[in-house]
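Below, in structure tokens: the form predicted alone, a single chain.
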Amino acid sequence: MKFYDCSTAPSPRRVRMFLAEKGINVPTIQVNLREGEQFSEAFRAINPDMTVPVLELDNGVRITDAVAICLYFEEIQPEPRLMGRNAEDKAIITAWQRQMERDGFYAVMEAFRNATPGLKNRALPGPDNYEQIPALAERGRMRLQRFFTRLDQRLAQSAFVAGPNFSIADITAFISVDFARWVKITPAEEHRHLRNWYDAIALRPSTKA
């Protein structure tokens, strides 16, 4: 088994944090995104989509999506449960995980990839080039502000994003907040519940993975 990672990228960090919570170690190969290693012929043979993370299983099967990789490890090592314990719990956590991804993680990606000079013509990850659209960068920043407000409201009612227990939804939300610093956006002083939740999550050893 091999895990293709980039230590500076937020998407594979979601998997690293998930694995750390479960106490799982996987042999890791670093892919230097800054130097464009993901575009090399060698890496294209591993993942034609030219993105990380990638989990390569011992039988040669490759899983190329962060949440799908987490699901694989949840199945082979259920405890501690990070994606739900029963049908209702799994459905609720999945819904919140997708909301954190859509409204947080993807909002930062929209703002960052459409405004960063080094990503000219790379407004979307993957094998195809797309021009940056400045208006989408502004929209991403607006979405982030609303994301922080709504997440703060949710955390005023719940200890964790998806309910009383820490889950993959908290991992995605936490990394989205960190990722937002790349576009110089942080929770405001009035986001008291969000800031308290963030400080508590930051104490977990998995955040250093």
The other form holds:
2 protein chains.
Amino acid sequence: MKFYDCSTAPSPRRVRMFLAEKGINVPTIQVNLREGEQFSEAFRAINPDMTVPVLELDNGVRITDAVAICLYFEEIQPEPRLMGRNAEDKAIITAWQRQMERDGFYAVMEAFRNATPGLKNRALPGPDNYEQIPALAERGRMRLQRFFTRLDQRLAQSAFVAGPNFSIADITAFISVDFARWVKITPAEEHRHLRNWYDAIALRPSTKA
Amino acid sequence: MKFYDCSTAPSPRRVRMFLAEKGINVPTIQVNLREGEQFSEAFRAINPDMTVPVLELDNGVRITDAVAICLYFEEIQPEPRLMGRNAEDKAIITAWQRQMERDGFYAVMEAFRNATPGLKNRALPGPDNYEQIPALAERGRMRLQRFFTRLDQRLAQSAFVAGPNFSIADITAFISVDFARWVKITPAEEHRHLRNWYDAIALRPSTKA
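Could I see the form predicted in complex with a further copy of the same chain next, after the form predicted alone?
Now the full complex is given, and it begins with the chain already shown.
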């Protein structure tokens, strides 16, 4: 098995944190996104979508999506459970994970990629070039403020994002909060529940993976 | 169990088609999105996110996301399998489902919501109002053309989106192709593999659900 990673990028970090929680080690190859290694012919042959993470199985099959890679490891090593134990749990965690991704992770991505001078024409990851849309960067910032407010409300009622147990939804939310620093947005002083949750998660060794 | 649906909307259709493939019937309540019933106080109490689909379980738990609802039914009634049989299959299908959603379904949503006169200030679903961004509508249309081209290439090599078997990835892709008609974009004559696949799927009774 081989894991194509980039140690500075938030997307593959989702998988690294997931694997660290399970205590799984996978031989890792770094892809230098800052130097554009994802656009090289060698990497395009590995993932035509030109993104990391990628997991290559021993039979040569490649899985090119962070959540799909997490599911693979959840299936081959269920404990500790990060994606739910039964139908109801799995559905609830999936719904929260997707909400954190959509309202948090993707909002940062919109804010970041549409406003960063070094990413001109790279407003979306992947093989195609798209011009930056300044109004979309602005909208991403607005969405992010609301994301923090709602996440704070949720964590006032629940120990973790998807319920009483730590799950992949916390991983996505935590990494989104860190990623938001890239656009200089952090939880407000008043987001007390969010800040307490963040500080508690930050103590987990998996956040350093 | 109760299923909150809207018979004209593409998001809950993903669940309807999934359930029809499995032969599952769930008591259904229609939410009239065209008349803004999702913004009513009654529906906000059911889903503060003001979207359909919603699945309400007998214990009162509500699942408010199309893919999470599909996963729930896959778990309680695995056959016929639509989300994979083993770790590798599940990961591959998840990756393809997410790619179809991101590059297809969400691209139509961008093109549609950012350009439709009746959706002023409703550029995103959910509780918050966001102004339309014309450049984003335009980008959605460009993405959609590329989505069709790549889907055609994929279907030149594979009977179904995620491999040799029909899966949730086909459901997402098929509904995205139908949804694209809302912005008057259809597969080109030269997208022969895509068109053949579409015509074959269209014969499945689940497409009428």
